[in-house]
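The data below hold one chain only, encoded as C-alpha cells and taken in the form predicted on its own.
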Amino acid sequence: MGIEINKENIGELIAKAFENREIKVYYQPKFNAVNGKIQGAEALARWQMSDGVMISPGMFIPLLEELGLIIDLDWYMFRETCRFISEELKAGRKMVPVSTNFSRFHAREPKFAERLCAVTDEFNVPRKYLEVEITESALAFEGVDIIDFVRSIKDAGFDISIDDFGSGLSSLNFVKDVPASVIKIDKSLLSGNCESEKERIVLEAIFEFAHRLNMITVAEGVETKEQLGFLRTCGCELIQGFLFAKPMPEDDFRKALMEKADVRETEDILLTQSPATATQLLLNAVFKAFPLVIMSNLTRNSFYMMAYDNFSTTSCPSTGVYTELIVHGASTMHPEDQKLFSDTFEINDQIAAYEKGERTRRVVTRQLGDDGIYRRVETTNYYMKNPNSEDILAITLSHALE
C-alpha cells in the first residue's frame, strides 16, 4: 500500500472511504451450538481501497478510537447493515439478527437511541433484526450513567449485547443492573483450548450466572472442536469463530444463510466435561424439577433464594432472616396447615434434630396461590454441615403436587 495511515491523515482518508464506500461490511455468522444453524451474525468493518488493497482493521480502528472518529465508523456500519437487511427482506430472502458494534463514546452522544430508531425506520427494518453491541469497557465509562444509557436503547426495542466479556473486570459491577439480553464471552478465555481445569471452572461460572440472569450466551473466537465440545457442556447457545466460518462479504453471507446446517461432531460430552460442569448439570436438573430452591444457614438464621420460578405464590422474599421466612411461609398456607408448617420448620427444633442424626424433613401443606386457589405443596429440607465451618445448612426443595 502506497499510503501510510497515521493520526494526521486518518480523518481525511476515512471520510473519502465513506464517500466512496470503500468500507465494506463483512458478516461473521453466529451458529447454534447444537444444531449448527446460523441464528445471527456480527457486522465487521473491512477497508478495501480503490486499488483493491485491503487495510487491516488493526491498522485503522485503534487510530479512529484514539481520535474519537470511531463514532462515524459505527454509524456508517449501522446504516450499511440496515441497508443490507432491508434489501434482503424486500427480496423475500432469509435473514437473522445482526449485531453492530458501538464504542463507549456513544454513551455521551445526545439522543443516541432516537438516532438508532431514525435509521432503522428510514430503511424500514424491524428492530428484531438488529442488536446493539456495547463493549465491556463501555460499562465503566466515566462521567456517564451507563445504566440509563443502555436502558434507553432497550426501551427503544433493541436487544443489547455485552461484547468482549471477560477481557476485564469492570463489568461485574454492572451486569446485574444493565438490561442486556446477550453476553459475548471474550476469546481470551478460550486461549488454553479449554484443557485447563481452572479455565473450565472460570468459564462455567460465567455461563452459570449468565443463564441465571436469563441472558443468551455467545462464545467468540471458537477455533477447535475441543472448545466447541466443552462450550456445549456449559450450555452455550451460540458459537462464533473460524471453526464454523470467517467474516464474509454480503454475497457469501447470503449464500451461507441458504445452506443446510453443518453440525460439527465433537468428543463425547462425558470426555470433555469437568467435575464443575457435572455439578452444574445436576443443579440445572434440580432447578427444573423444583421451582422453589432455598439455601439456609440455620446456625446464623439466614437464607437466600437460589431459584424461584413459576411457583404458586410470587410474594416470597429473596433473602433475609430464616425465622421471618417461616412466618411468611406459614401465612400463605391454609389456616389448618399453618401450625404444621411452622412447627415442622421451627429453627431450633431443626438444629436439635440434626444433632440427633436427622438429615431430611418433609411436609405437605396447602398453599394459597396468587390466583386465589389452594394447592398441595411438598416442601423438603435436606440438612448438612458447612464444609468450611460448623454451621448447619438446610437446602429447601419445594414444588406443587397438583
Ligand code: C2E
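Positions refer to the first chain, counted from 1. Here the rigid core means the biggest group of C-alpha atoms that line up within 1.5 Å when the two forms are laid on top of each other. What you see is a predicted model, and the numbers here were worked out from it, not measured in a lab. What changes on going to the form predicted in complex with the named molecule:
Relative to the superposed rigid core, residue 18 undergoes a CA displacement smaller than 2 Å between these two forms.
Put the two forms on the same core and the Cα of residue 386 is off by 2 Å or more between these two forms.
Core-superposed comparison between these two forms: the C-alpha position of residue 36 differs by less than 2 Å.
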Second form
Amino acid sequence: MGIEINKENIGELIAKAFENREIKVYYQPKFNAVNGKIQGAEALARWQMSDGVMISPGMFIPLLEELGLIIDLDWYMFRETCRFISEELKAGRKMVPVSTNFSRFHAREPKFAERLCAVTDEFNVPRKYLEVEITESALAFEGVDIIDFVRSIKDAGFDISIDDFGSGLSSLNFVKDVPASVIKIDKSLLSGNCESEKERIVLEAIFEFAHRLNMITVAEGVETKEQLGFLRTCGCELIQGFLFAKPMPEDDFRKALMEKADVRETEDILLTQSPATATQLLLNAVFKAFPLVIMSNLTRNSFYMMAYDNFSTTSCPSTGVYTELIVHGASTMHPEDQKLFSDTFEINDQIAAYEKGERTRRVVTRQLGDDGIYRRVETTNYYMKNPNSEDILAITLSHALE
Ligand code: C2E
Ligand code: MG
Ligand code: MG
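Switching conditions: you have the form predicted on its own, so give me the form predicted in complex with the named molecule.
To see the whole picture, the full complex is given below, headed by that same chain.
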C-alpha cells in the first residue's frame, strides 16, 4: 500500500480526498427475506486513493472519529447519496430507500435535523428515500438527550434505524424509548450457521421483541443459506449480507436495482408480511381458543394478562395484584356463582393444593357481558413451578362456552 494513514496526516489527506473525489459511496442492497427483491440499501464509505488502492472504513473511521472529523465524512456521504438518488429519480429509474450512517458526534450538532432537510430539499429528494442509521453506542452517548435528538430526525420525516443492535452495550431501554422504526441486527449475533441453540434463542427473542414493538428487522452479515433459513423462521424482513450482495459502486447498484428492485408502494412492510416467529404463531392459536390468558405468580400475588380480545366482560387492568384480580373477576359473575369463583381461585388454597399435587383446577360460572347478558364461561388454571425459582405459577385459560 502507498501512503500510510495515521493520526498526524489523516486530517490533511481526507480534506484532499473530498476535493479529489476519492471518497466513494458503495451501496449494499437490502433484500426482502422472502421474495429476494431489493427493498433498500445502505451507503458505505470507501476511500479510493490516488494510486487506486481501496481502503475500507474499518481503517479510517476510527481515526476520523477520534479526531472529530467523522462529521464531515457523514455529511459528504449523505450529500452524495442524495445526489445519486436525485439523478436516478430524474431519469425515471427505479429507486429504494437508502440509509446512511451518522456517527454519534452528530447528537451534539445543533440543528442536525434542519441540515438533513436542507440537503434533502436542495436535491429535491422525497424523504421516504432516506434513512438515518445510528448505532447503539451513539444512543448511549453521555451528556446529550439522545431521545430528543432522534425524535427531531423522525419529526423531520426521516426513518431511523438502530444499527449494530446486539454488538455493544445493552440498550434495550433506548430501543424502547427512541422512535426508530428499523432495527439492524448485528452480524456478530450470526456466528456460524445458527446451529447453536443458545444463539437461536437469543435471535428469536430479539425478533420477537422487535416485532412486538412494530419495528422492521434487518439482519446484517448474512453469508449462508442456513442463516437465511433460520432468519426466515424468525420473520426477519430484510437481509443485508454477502449471500445476496456485497457493497457495490453506483453503476453496479443501478444495474442491480433495474433487475431486482421492488418499488411497490409498501407504506408498511408489517402490514403485508406479518411476523411469524414460532412463539407468536403459537400464541395466536391459543388466543383463538382462549381469548383470555392470564399468567399469575401465586407465590408473589401478581398477574399479567396476555390477551383480552373481545372477551365479554368488563375491563380489568392487564397487570397487578392477583387477589384483587379475583375480587374483580367475582364481581362480574352471577350472584349465585360469586362464592364458587372466589373459593376456587383463593390464592392460599391454590398454593396448598399445588403442594399436595393438584395440577389443574376448572370451574364454569355465569359471567355478565358488556351487553348485559350472562354467559357460561369456563376458566381453567394450570399450575407449575418456575423452573428457576420456587415460585408457583398459574396459567389461566378462559373461554365462553356458548
Ligand atoms: P455498518 O454500518 O454496520 O455496515 C455494515 C458493514 O457490514 C459493512 O462494512 C458491510 O460491508 C459489512 N457486511 C455486510 N454484509 C456482510 C457479510 O455478509 N459479511 C461480512 N463479514 N460483512 C458484511 P464496511 O463497509 O466495512 O463498514 C464498516 C462500518 O464502518 C459500518 O458498519 C459503519 O459503522 C462504518 N461506516 C461505513 N461508512 C460510514 C459512513 O459514511 N459514516 C459513518 N459514520 N460510518 C460509516
Ligand atoms: Mg450501518
Ligand atoms: Mg451495522
